[in-house]
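The chain below stands alone and is given in structure tokens; this is the form predicted on its own.
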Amino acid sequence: MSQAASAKSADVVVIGAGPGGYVAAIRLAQLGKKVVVIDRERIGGVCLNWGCIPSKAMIAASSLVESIKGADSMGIKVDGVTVDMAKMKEWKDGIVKRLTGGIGELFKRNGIETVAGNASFVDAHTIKVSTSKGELLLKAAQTVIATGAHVVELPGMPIDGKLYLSAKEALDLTAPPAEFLVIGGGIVGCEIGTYMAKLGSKVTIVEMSDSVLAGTDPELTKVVQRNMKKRKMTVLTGAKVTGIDKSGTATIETAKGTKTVKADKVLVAVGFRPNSADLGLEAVGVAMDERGHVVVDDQLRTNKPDIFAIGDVIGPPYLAHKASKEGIVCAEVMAGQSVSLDVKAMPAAIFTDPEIATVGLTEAQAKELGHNVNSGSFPFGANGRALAASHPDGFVKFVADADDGTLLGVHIVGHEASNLISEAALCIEMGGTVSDLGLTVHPHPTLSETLMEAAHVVEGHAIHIYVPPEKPSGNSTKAAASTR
């Protein structure tokens, strides 16, 4: 390492190149700013390299395996299906490389410089970067903190890539473990647990709360848990892993007593903590909450006027698309535009099987806020496209204000739910009504018709299911046979 640190300057330094940081950097460059991006690992952050993209690739591959094995019901008989998981991993890695390489190319075309290393604040306008070639001092008029979050480890269960895995290591396995134990029944645990079950692993999920996917409408999670049971996955709720010996035998405390489970691999998926330590934020005086999240206002500005923060480091929900939206708003504020983060409808998707996607208020939340609620559901089992694709499980649920018809929330569990939710998000964002969706002609036969049909249920004139006249907006809908 050189004795004296080299130095350079920029209009804006972005710390972190994940879906918040890289989006902010590109938008800043478009707005005429000279931008330097610092990241200690690879462009794309957790989302592109080890999270969102690789997990969905492997989930898609495992779902294809399951579909092929179940094709006999369609009259398609396939013998001898085998999975080369090492080859599957290579395919996944190729997708990641293509996407991260694309961001690198966008950086070049937008004149964005990147520095690999660990960043920390010297003062509000100076950042020290420890690189493999020595220390670099960056002077910047403004800074964006986009450092994300990291996996929480459990005492005595360090992520070692051997017995104990995070999602990152789980997605790089080259063979499905015979016995796969998941500690934590949240989104990561349920997604990866289901993926492994589809590839043949015997999966046990242990969750401390009373339900997996806590915080999600229980009506939706029931459908997911029912399908987990069909895949012979064991789900232990209200339970806790109290110890795991060197052989991988876990001791689990449940409401019905103590049980043991053998595990070849253990996925630790109990949550995330913000990457705010070691940035020198305390020395600069950047305000943080008790959990270490950086505190910002509606323009993503910290209590220090020239320091902004976006993404997971400012707190949940930990969503890549939330970080990207914040990155755009943040960049425009820094460029002097009069904008702020004003998102009425932030959608979320869970890639279990079937998928879950939600936006807006749940029925319980709407009632708590004083709305006179009108709700209704339409089942996938009455949708021709869902039946034709052999995906009849699930439903679309609408939550509306009974007084003026305003759409307050949409909750979907079913095939391609993640691709259906955006129409609902647009409607809520625009202050739209149930009628706006119900009057919109949807192409037939498509899964998107389920949203139109759910609107009809809420309005009391369902066509493809029977709803008793005395309960025009009830949730206890009964699907009629439909050949539409």
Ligand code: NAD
Contents of the next structure:
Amino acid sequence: MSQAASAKSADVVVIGAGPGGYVAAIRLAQLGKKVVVIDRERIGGVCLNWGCIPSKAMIAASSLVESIKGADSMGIKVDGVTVDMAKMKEWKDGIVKRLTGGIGELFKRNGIETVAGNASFVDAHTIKVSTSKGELLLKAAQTVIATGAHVVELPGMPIDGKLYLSAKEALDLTAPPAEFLVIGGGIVGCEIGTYMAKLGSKVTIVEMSDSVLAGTDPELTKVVQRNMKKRKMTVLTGAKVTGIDKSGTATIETAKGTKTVKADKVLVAVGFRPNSADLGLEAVGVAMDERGHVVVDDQLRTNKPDIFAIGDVIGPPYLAHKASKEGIVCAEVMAGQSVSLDVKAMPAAIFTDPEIATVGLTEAQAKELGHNVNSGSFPFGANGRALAASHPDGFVKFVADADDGTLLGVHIVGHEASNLISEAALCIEMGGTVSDLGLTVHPHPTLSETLMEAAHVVEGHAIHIYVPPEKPSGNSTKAAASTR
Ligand code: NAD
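I would like to compare: after the form predicted on its own, may I see the structure of the form predicted together with the ligand?
Full assembly next; the chain just shown is listed first.
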């Protein structure tokens, strides 16, 4: 990071070096802009340092532990598996360092300058940065706000890294807590809760609403919840933690009465809020919604023509790949290209066990929008590769327009769902049909065949599951599996 000086200038200042900001900066540099990136913490933002990447590393390690312990069924006997979580954390930190170091190197090669400090607007073309060496003024023709979002805290439960943790602290633990209480059954709560359960913690998830992973097709969530139960995780929905005493005993109100649960560590995972306060946005007149998200148009431009915003700070879904896409579009708009954000298919992946990955409309959404829906599912249990990898749980569900066959949504719960969803995203993005996917030859034996076969189910000619011959259109196809 550069030394603090009194004044600098740039074509573009990017505030925030997460997957939105760093991607925008690189694209801007490719397009010939002189770019300065400001971040108060580390290059890579939450995603690379404390979120997506470290959590996937720890989830992978804990899944390996579970696989080794369960390898008996494959005829592999392993005695005395022990976990050195401190070493696991070191390994995870090494991956983070390698990736963030890589971004630093890309910045250098692209001639992007970085400044470490807290940024705020003085006016629409002047940014003040408080650095460890004093204040720096940056003059910029244009600015990108890519400041992300932060974890919501609950009253009386401040994230202290001791009893109360956010995902960041949970991923740095050097021993699994005996009793792990998770408040919030959203994506973070379910991912980290499952990770801890695999390392041996007794996990309780307390979710206020009546379902975990709200917003996901309940058919998919059911498979994840079934597996949580197998791991002896307790999931309390429609429940609220009303207090936790100093010894870590939590009082929980549920529909069936009051419960107490002992907690060595408490993960608070009740959502994100945008990082838009303290940026001086009100002073410059940048419009925000009632929750503090910066308001932008389809070119990622705020109501101030030279100020753009991307990523979590403009609102949900809070996804790294959404931020990166917005970063690229915004850079191209800033460089004068005639482009806008036009994404039909925004995929999402949840790294529970099994994984969930979705793109496009759910069946309920498609019906609400007036589509005559044709849907069908193909089970992982009828896919040879899934069985050979010992991952038979889950299914691929297609949601299509019954009238013209347009693929509207694909919802996967199963092994490697996150790596399978992109084919569906491509199909939906291109306005493709169920037939396009079904007619495409898929290599055997692979998990990707589940998508091709789900297309065949929707079209009523499944090979590896039995579908009754006269499938009435407009109905959901559920079929009996015959495994190969
Ligand atoms: P979330 O919004 O997904 O879930 C929070 C959950 O907490 C909700 O179900 C809510 O009903 C519940 N809740 C709120 N207050 C509560 C209370 N007092 N007691 C009990 N439950 C309560 O938020 P998150 O899981 O913290 O994740 C934050 C954001 O980060 C999400 O928008 C998510 O999309 C994103 N994220 C994505 C990924 C991924 O793509 N794999 C991973 C991690 C985070």
